[in-house]
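Encoded as C-alpha cells, the following chain is the form predicted alone, with no partner shown.
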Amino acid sequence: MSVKVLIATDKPFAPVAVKGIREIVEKQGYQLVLLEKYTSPAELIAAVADVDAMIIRSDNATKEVIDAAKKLKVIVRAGAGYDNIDLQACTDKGVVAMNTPGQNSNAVAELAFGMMVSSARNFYTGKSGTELKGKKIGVHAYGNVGQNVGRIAHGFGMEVYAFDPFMTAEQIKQAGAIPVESVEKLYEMCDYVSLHIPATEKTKKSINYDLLNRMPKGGVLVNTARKEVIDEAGLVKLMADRPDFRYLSDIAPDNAAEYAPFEGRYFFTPKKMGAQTEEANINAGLAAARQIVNFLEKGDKKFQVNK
C-alpha cells in the first residue's frame, strides 16, 4: 500500500505548485490527495483518517484533526508562521511537524515596503506625503523576512537597525543591519519598525502602548507577523493618544472597526496576504512537498518545529 499524502488547503495552491507537489510526490511512488475549499473542520478531520502526510497553509491542524489521523507521520505547514498547528498534539502522537522557512521571505517583504510606499504618499490621496529615504527603520527580529526587509530598505537608502535575541552582534551586522541592543532602544529610534515576531506565549501582545509610544513623531509599525502580537486595545489607546502615529498590517485586527475615528492613519488587508505572491505560493509548497519526501524516506528531521 503507498505512501497517502495529503494537500489540504482552505486556500488552494496554484495549479502550477500542485501540479510540482504532484510529481514530487508521485515520483517517490506515493499517493495524492486533495482537499481545497473545504468549508468546515468536519471536512478535514474526515480527509486526515488514512494519511501519512499532509500539507496545509493556514489551515487549522488541531487535536481534533492530529487525533483523527491515525497513520500520520509528518505535517508541513507551507510557510514560516506553525501556530496553526497543535504542537503538542503532535508531539503526543509521535508526529513531525515542520514548516518551510525562507520560502515566503521576499513576498513577505515586498508587501511591508508596498504598504510602506503607500502609507507615505498617503495612499495617493494628492496629499502630499514623505519619503522613505534617510529614514530609519527598525527590523524586530532578524530571520529570513527580517533580512529581507533590510535588503530592500538599504535599496531605499533608509539606515537599518535590526534587534533579535538569538542573533548576535556580529551576525546581525554580517547580515547588513546595525545592531541594537534592546528591544526598547530599537522602538525609540526608528522612524519605521517592522515586525516579524512568531507569535508565542511570551510574545502574545507583547507589542503595547508603552513599547510604541516610545517610537518618534511620525512614527510607523508595519507588522507582516500575527495580529495576535499586537496588544489591540493598547494600540487603539496609542493611536487616539497620538495622531502622529501610524499602523500598517497585511491582517486585520478583531478589533478593526475601532480604527475608523483614525482614517488615513492605517491600513489592513482583508486577509493575509504576505505570502500571497505566485512564486512563494510555488516555492512553499515544492519545499513542503521534498521535505515530507526527505524525511519519509530518509529519516531528515531539519525543518522540525516540535520536539
Contents of the next structure:
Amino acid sequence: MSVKVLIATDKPFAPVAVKGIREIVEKQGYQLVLLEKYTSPAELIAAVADVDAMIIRSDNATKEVIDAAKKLKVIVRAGAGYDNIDLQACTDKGVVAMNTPGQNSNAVAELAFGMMVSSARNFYTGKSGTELKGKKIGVHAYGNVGQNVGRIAHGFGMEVYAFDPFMTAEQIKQAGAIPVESVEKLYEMCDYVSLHIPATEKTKKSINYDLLNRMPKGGVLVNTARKEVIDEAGLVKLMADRPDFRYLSDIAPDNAAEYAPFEGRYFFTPKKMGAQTEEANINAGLAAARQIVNFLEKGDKKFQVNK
Ligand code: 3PG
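Next up, the form predicted together with 3-phosphoglyceric acid in place of the form predicted alone?
To see the whole picture, the full complex is given below, headed by that same chain.
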C-alpha cells in the first residue's frame, strides 16, 4: 500500500500550493488526501485514521488526533508556531513533529504593515491621520517574522528597535535593528510594538497592562503572533484607561465584544490572515511536502520540534 499523506487545513492553502504539494507527493509514488474547511474535530479524527504523514496549519493536532492516527510517522506544521500540536503525544507515539520556519514570514510581516498603515490613516475614513516615517517601532522577538518587519520598517523610514532574549545585541545589530536591553525599555521607547513571540507556558498572558502602559502617548500594539500571549482583561482595561492607545491584531481576542466602546482604535482580522498569501502557502506547503519525503525516504529530521 502506498504512503498516504493528508493535508488537513481548516483554512485551505491557495489551490496553486495544493497543486505543488500534490506534485511532490505523487512524484514519490505517495497518495495525497485533502481535508479542507472541516467543521468539527471528529472529521479530522476520522481523516487521520490511516495516514502515514500529515500537513497542517493552525489546525489542532490534539492528543486525541495523534492517538487516532495509528500509522502516523510525521506531522508537519506548514508554518512557524507549533503551539497547536501536542508534542508530548507525538513523542509518546514516536511521531516526528516538524515546522517550516521562515517560509511564511514575509507574508506575516506585510500584514503587520497593512494593519499599521490602515490604522495610521484612521482606517480610510477620511479623517486626517499620521505617517509611519520617523516613528519608532519595537520588534518584540527578532526571528524570521521580526526581521522581515525590521526590513520593511526601514523602507518606511521608521527607527527599528528590537528585543529578543535568544539573541545577543551583536546578532540583533547584524540583523538590522538597534538592540534594546530589556522588554520594558522596548515598550517605553516605541510608538509601535510588533509582537513576534511564540505562545508558550512562559509567554502566555505576558503582554499585560503594566507592560503596555509603558508605551508613549499614541502607542499602537500590533499582534500577528498569537492571541494567547495577551492578557486580554488587562488590555481591555488599558484601552479604557488610555483613549490614545490602539490594538491591531491578526485574529480577534476571545473578549472581542468588549472592544465595542473603542471604535476607531482597534482592528481584528476575522480569520488569521498573516500567512494567507499564495506565496506563503507555496513556500510553507511545498517545504512541508519536501520535509515529509526527506524524512520518510532518508530519515532527515532537520526541522523536528519534538526532540
Ligand atoms: C504561523 O505560525 O506560521 C502563522 O501564525 C500562520 O498560521 P496559519 O498557517 O494558520 O495561517
